Amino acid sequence: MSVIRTVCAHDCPDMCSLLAHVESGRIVKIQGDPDQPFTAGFACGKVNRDMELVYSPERLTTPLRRTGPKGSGQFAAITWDQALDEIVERWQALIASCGPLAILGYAYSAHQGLMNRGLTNGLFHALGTSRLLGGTVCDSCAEAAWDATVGPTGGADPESVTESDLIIGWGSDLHATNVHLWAKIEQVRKHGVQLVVIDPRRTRAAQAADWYLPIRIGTDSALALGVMHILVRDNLADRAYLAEHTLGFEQVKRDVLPRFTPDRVAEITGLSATDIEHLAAMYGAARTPFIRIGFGMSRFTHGGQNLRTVALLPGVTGAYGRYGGGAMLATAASFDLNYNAVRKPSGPATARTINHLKLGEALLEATDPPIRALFIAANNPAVTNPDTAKIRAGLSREDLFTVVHDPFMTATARHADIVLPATTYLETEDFYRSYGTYYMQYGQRVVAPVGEAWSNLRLTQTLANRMGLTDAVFGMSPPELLKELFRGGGIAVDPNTLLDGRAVSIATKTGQRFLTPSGKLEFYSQALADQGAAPLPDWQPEPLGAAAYPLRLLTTPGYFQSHTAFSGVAFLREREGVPWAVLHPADAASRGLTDGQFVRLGNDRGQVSLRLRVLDEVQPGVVLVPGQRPDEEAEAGTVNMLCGDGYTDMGAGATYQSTWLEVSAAN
């Protein structure tokens, strides 16, 4: 037996390293590393598994060709060449006739490396195709955010929680997205430290922890604002700090936080106003407090300004200038690596730009030319993004032709005309860094692909061969593309020494650096002024649904089932249950409904049916609906069906969080 050691390549922050126990040329058994020091030697419940994800009935082993309706699933198999000459001429021909921007390619989020993801996206930039804004169903309103505050850098070093003196898990489910960061933070509890959770749902973190508050949903910069208005009162404040190392506190000071007193917060957020005096005592009185941010709390109309004033709090005791304080949304922007030799390789400096989250709406209206021909890896938009009954419109037209690679038949193939078998990451070789860490490692190729499968780097680059491009990054092998990276990079590290597939470590035990225009933490941005968009900190109310909608939705992963790319293992399909939603009992109570029955939940873009849990995990006027669930598992449809496709007010974000609709039963 053998033991290889690589890297997790799901869409998640800790990036797992892994130990995989390889007998006769197959996975036996997968492990944490124990020598990676921050996932120390464990996987989650989900990865442990993945090799059934590897071996699963349910992989496509050969490509496909469509034979029946778009949608059908009705396919032939055929040969890679018939597959690959089919979609070089259609390719081809488009281009001649209409110009390369009727093509619009994309891999996404189910694979974190840096080569399979990244070298896809720039065969398409060399083509001079249509481009996606990725990242908007997700993270870019966040991310925004965070830039126009601290700017584009890494927050707090997650292992430095062991010199933290307050933990606060805000709008993060630690356990389904950060397991081992809580691990970290259950040794720290060990010696006194506590845990605050605010979240809208009762987690299993809010559970475990010394304190739990459940705030409503898009509330959390008035919170924000509410301690800061009382560290100020009570000159909990770091002044000196405060006049050094951030822009624009005192107009802040002067014009928002004196609307913003405790009685008031309480009437924004539902907690009461004993226990927000409590919090920013508990608050002013650490030395080095943590708030780790989670995304979520940015995908709502006003989500840009909740995450940002979240993480502007640090600045006002200076926690963000000691190691172990400040807050962390995310780490990946401190690796500084030559990201364009793999994405951008050559092709026009500007192109027709798409929307993640408006994908749907381009496949259905995009003119000058119409988007003729689609390319997806690594992502399934039929089931992911924001008005998805838009999405599958556009997936069924007759006149696009669509090519998916997909380890598995999920409803976005189903809508292509070619279907190729991807790889799983633990069948290919790439280079990861996280977005969770300040760790990057070198995951090595742990046995043969499946069936036929192929990885996005091999599809890519034998495409880009046909296609006539010449860059020399399309026939380069995993370990040269990593010297690309590293070329003209910032990390001082020598690419080579990252072969043996250990997990090297960029962070420094330092407090917070600030890439703002300003040099500064920045209350006040111009950045965002300029953008039209309000320059301080602020708290909004969220526009209420209609009146036959008075319900509101909140999506959060799933603890076996995060997303569908775990949809292939049939024990945590099981493990997580049917897809379900969950009303407050009085809520449930209200309209007659009982715990698993069946309920429809509608509003004017559709219905969906799934089991009802009635749990007082949520609180009143909210439905919970936990992991993106593909909808042949559901009784009918996928959640997403109901989120509309309107923007965030910073980076262009989805806003899944801005959904409202009405829970009845299901016929």
Ligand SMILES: Nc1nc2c(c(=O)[nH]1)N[C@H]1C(S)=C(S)[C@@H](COP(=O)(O)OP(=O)(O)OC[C@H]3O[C@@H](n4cnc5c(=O)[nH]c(N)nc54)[C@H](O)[C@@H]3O)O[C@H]1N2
Second form
Amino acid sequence: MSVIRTVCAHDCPDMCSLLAHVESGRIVKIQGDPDQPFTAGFACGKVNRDMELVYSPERLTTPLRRTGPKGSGQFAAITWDQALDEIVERWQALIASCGPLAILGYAYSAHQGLMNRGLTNGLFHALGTSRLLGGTVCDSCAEAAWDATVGPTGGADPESVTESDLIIGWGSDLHATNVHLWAKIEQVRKHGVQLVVIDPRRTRAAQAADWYLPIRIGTDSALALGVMHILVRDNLADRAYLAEHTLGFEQVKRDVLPRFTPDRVAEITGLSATDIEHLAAMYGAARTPFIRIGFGMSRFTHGGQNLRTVALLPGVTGAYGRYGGGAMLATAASFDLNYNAVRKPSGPATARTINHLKLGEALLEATDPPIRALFIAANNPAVTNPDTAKIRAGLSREDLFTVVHDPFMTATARHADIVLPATTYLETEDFYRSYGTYYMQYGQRVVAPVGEAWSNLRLTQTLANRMGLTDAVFGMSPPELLKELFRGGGIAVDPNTLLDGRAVSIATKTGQRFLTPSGKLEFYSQALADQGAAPLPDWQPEPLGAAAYPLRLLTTPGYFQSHTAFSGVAFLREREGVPWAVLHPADAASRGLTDGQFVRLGNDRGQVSLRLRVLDEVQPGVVLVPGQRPDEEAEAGTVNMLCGDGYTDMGAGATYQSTWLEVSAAN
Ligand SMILES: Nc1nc2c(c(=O)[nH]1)N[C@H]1C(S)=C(S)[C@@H](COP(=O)(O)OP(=O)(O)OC[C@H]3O[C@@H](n4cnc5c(=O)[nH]c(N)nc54)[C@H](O)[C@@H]3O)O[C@H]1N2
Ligand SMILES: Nc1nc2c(c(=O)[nH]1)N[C@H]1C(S)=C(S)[C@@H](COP(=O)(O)OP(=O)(O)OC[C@H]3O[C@@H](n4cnc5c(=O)[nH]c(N)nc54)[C@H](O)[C@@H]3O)O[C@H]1N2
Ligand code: SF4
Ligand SMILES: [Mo]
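Could the form predicted in complex with this ligand be given as well, to go with the form predicted alone?
Then the entire complex follows, led off by the chain already shown.
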């Protein structure tokens, strides 16, 4: 038996170091690496069982060509050579007749390795095709809001919580999506440090917290401004820090804070004025309060302003200046690597980009040229993108030549002309940097590919060569690509030393750096003003007319699923349970609905049928749908059929929670 150290490539902030036990060429056990301090010897309940992902009977093992109508799922096996010949012939003909923009390369984040993820984008960059504007389903709004406020740099180190004297989980279900930070927090709580959770759902993290604040969706900016109001009123603001390290606070104090009295904030947020006073007193008394900001609070129309305002709070008391204090949204921006070496080899600097949210529109309506060929890898837009019906209509175009590369037959793959079997990360070698810690690590391939599966890297390099691209990166091995990623970057580590597979941290034990144009924490942002956005933090209600339906959608991650990436594992599907929706008892009673029955969630976009749970873990007026479950697991449909393609105020992100609907009995 051998034990191979590798890295978990799932889209997750923890980026665990893993030890995979291999017997006769088969993985028999996966455990967290005890030598990586953040992983601390355990993998989550999903990845503990990733052998079942690798050896799932549902894995695709050969290339397939469509034999029935689009979406019917009728395919016949073909060889890799037949598949590649057909793809290259179709792409070359299209480039000759319509130009490269008629092809859309759409590859996203399900493999977090910088090579397997990045080089697929590099292929389409070099071909000069239309490209995906990636991240808008996930972090683009949050990131734009953070960048406008703190600058493009990582936040507080999650390992600094050992020095924190108060921890706030704000819009992030740490128990589900950041389990290793959760474990660290559990340790510091043993020493009496309090954990406060601010979330519209009484999540598992909220249930286990010292104090839970059930805030209304999209009102975090009002709460943060209310806390600032009290800090100023009670002389708890750090005037020296504000003067030296921040920009525009005086204007906020004069023009914004007077409107955010505890009583008004109570009205907006649904919290009591007493609780708001208590939160401000607690925050003001703490020296090193650590706020874990989640993406959850950015997923609606004013999401950017909402998140940005929370990110300003640690500037008021100077907590940003102290190790253990501050705020953490993400860390990735601090890894100064030469990403462009793999993502942008040759090719035009600009090309048509397509936002995830507008994929349906682009497939149905783009002109000049229309999109005639589509390549999708590591993303399942027929389930995980909003405006799903339009996306499926676009994918159903008989004249669209679609190739999907995935380990499983997803709802998206069912619409393809050619489906190519992908490896899972355990069958690949790659280099990783975390987006939720300051570790980077080289991960070895653990086992040979299952069946005829190919990694993203192998497929990309083969297609590039067959398409006649001559960039050196399309001929490099992973260790050679690693050197390219470090060439000209700002990390003073010899990449050769990383090849032994040990995790290396780039964390520093300092306070927060600000990389905004002013070099300060920007309460006033000229950059936002220049984009036509509000330069000062504020709270605004949802646009008028939003509430044509009475209930608001709350969408959260699944505990035993990560989007649809584990839907090929029967055990995890069962652990997650049938897809369900949650209503508060009062809302269920007023509709005559009872726990366990099937209900229909509907609005002007469509209808979805799920099982109902009646629980007071949400407030009245809200319907919670955890996870994004594929149609075949649900009674009917998938939650994103109800969500529109509108953008957030910053970063052109998804507005899942600006969705209003009604729930009724399903017959
Ligand atoms: N198990 C598991 N882990 C995952 C994932 C998964 O699907 N499953 N997904 C991975 C990915 S790709 C990502 S991007 C991260 C995302 O992880 P997070 O950053 O944690 O963000 P979200 O998952 O969007 O939402 C988390 C919480 O925000 C709350 N929330 C929603 N709206 C609001 C609001 O207006 N205000 C406040 N205060 N809270 C709100 C929700 O109730 C939810 O509990 O997790 C990663 N990890
Ligand atoms: N309603 C609602 N919708 C959401 C969210 C929400 O909170 N609410 N969250 C959003 C967020 S944060 C995100 S990040 C997106 C995620 O959405 P997606 O990126 O679509 O995530 P997955 O469902 O994990 O799909 C990835 C696909 O990649 C495949 N895959 C896994 N590994 C590999 C590989 O190595 N190579 C290839 N070629 N394929 C691979 C998986 O089998 C899966 O089919 O969903 C978004 N959608
Ligand atoms: S916690 Fe996240 S990084 Fe760690 S094993 Fe699970 S999915 Fe992978
Ligand atoms: Mo995400």
